[in-house]
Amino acid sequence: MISLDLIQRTAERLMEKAAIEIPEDYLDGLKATAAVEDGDLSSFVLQAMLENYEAAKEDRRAMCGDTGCPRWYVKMGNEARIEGGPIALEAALRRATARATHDIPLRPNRVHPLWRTDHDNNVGIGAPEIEYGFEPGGDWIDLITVHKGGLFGTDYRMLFPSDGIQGIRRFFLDSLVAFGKRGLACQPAIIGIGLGGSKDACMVLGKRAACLRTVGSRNSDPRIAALEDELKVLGNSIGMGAMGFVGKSMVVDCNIEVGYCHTGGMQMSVHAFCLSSRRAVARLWGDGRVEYRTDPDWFTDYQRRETVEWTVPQDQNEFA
Amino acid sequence: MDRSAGPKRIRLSTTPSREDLARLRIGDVVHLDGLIYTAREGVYMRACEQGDALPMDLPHESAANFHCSPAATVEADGSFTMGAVTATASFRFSKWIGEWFRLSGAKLIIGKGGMTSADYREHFVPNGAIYLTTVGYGTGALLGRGIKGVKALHWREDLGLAQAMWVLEAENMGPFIVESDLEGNSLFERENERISQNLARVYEGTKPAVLRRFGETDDRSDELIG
């Protein structure tokens, strides 16, 4: 049985990991981007960004005064208990985002669409919202927290297989080049894209793919992979780097998740994360043992199964 | 890096002269000195709309509007503990940025990626004020730095927290990227123009959607297809 408080207790830790620790692979990307940039500007922006990532861990505050949508992702392996069932792990939820908003602090993003009105703790109608996900075997949950930027930088668009790849590219830079300038979509980010699905599906599939895999993460189908690359590469090639200056760093990696969608159609979602791609991810066992991470590790072959039946393969019978 | 390399890098009051800003080039780095407030749309609505009398005596306090809701907390005992700061785009907030200047006197508008060339011309250029923008998006943390301290905190019930008038007290904060000059000249819009020679060899290997939208045709009557 994973207790109430261990949940509350952990949730909170996360909400400051994410809000404040830069994660390592995306910190190592825009290394990895700040290295080639040869845009003055670019390179400028690129500079004060990392040194801003140490002062938020020196200081123990917020990368961004804009601290995002917190958001929580739930995975239960199939063998975990929960004290007080999914209601009573939601409140805790509900209540480590509250304190955590006012303790960090973060800024209480989130109002009333139409009245504006305000709890000043980021809760709210649907807010934080708490999505799930199950996995065989396994007497842990996961824990995940993405506070999510950017009111720009994310579109959908219904495609048909004649687009094709051609058409694919073309929503991709559109995407890139219209949220881009400026630096609107507070580039250089993790570029996701939902293929498929229906329209509510592509969405999340995107999404998740920006905000839950990791950058130097590929598909596991070699062909989504290569496409992978083949768009960030693209969106590194526009010739637009951080703020929408001159430079050539746009895209630290591009995710694609794909799901069944109608034969007639082919769902296209861009998503970006943005510069301070806050996410965080704890473990957290029965017996009062918690992990922290920063992979989410969303997309497991159980996520991505395409058959009828679902039998853990043999050679991953020992992490089950 | 090379800082010798970099953007001229120049610190600036909050209330700065004419020659002050005269000295600006767009591109140019600048950190802050002196108060500076936070006004969006909420005080924004509230002044030019509802003619509310304004809380602070501006300019002369402050010619520094910021265009930003700070991370912070007010404490039960009525303190602040502030958290990362960073700006919000400014774009939408065209509409009040001329009556804002009559109101303000304000000499220095500070956001998230500027206004357009058309409003600087208009509003700036005339109350010789220029844009600056945050760096980034997202130096929470070093702007937070620059803050020393809260010293007022103006319409908060009736605005919130995020939309409130935050006073604020700088030192050498930053850094911001001067994005528009006295002439009214735009960082973002020269980019964009060197930027947009190469999208036509960019675009090669792509073809329109089969279904277009609305927005790439502002005819009505198209059907949209093919």
Second form
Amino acid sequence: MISLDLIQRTAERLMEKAAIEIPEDYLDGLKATAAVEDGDLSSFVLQAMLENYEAAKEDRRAMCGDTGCPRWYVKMGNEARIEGGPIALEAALRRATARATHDIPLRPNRVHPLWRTDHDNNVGIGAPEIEYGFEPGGDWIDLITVHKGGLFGTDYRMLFPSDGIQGIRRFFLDSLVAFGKRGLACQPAIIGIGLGGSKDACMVLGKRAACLRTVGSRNSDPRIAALEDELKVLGNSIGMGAMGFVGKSMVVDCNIEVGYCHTGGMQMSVHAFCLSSRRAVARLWGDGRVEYRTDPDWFTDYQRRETVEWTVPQDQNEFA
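We have the form predicted in complex with the partner chain; now please give the form predicted on its own.
For this one, just the chain is written down, with no partner chains and no other molecules.
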């Protein structure tokens, strides 16, 4: 059984790691982007970002003054058992969020939408968000915290089957131009795209694509993977670079996730992760072991399954 004390201690450390330490995959992607950027101001911004990341890690301070809206993703192996059950788990994550807000510190961004009530700890009605996923087999849980900006960098459009790939390209470019010209996102960023599902599911898919996949990963469908590569190149060809200045470093990577949708539509959402890509992950076992990593490994074959029943692929044994 996984103890609540272990969950809360791990969650508090994850909050610190996400706020301060840049994931290596994103840092490598950013360095590659900086190496080819030739816009003067964009190059200046990229270099300043890289220096800021080093300073944050050395000083153990949050890398950005706007520390975003902390949220949690919890993935559970089918045999996992948690002390006190899911209610106790959620309480532990809320305590960890409140304590980390005070101790790191993080900016307390969460307020009531009407009365502007602020508990000064990023906790309130529906905050922090906690989303769940499950995997066959395994007596572990993965805790994933993401600190994503909560204002802009997101758009949605109802496309139709007749719009096709060209319609996807058009909306993708419309979104990136708006993000850059109006200051609606901090570039460069990982861009997540959700295709299909209902409107709410489409938004979830796009945000997860931005926040829960690493730079360089590709969708398991080779045709979608090719579209990811195409849109990354396209996004960096519009003449905008870091923070909307002239350049060619708008997109560090482009990730697409899909869900089956109504036959008459093709929903699409576009999400820009923060230029810091703040995420941290840990796997917890009942014997007290904790493994920290930066790859959420959320989109497994099981998460993308199309069949009614799940059978383990012949070449995979991890879920057996």
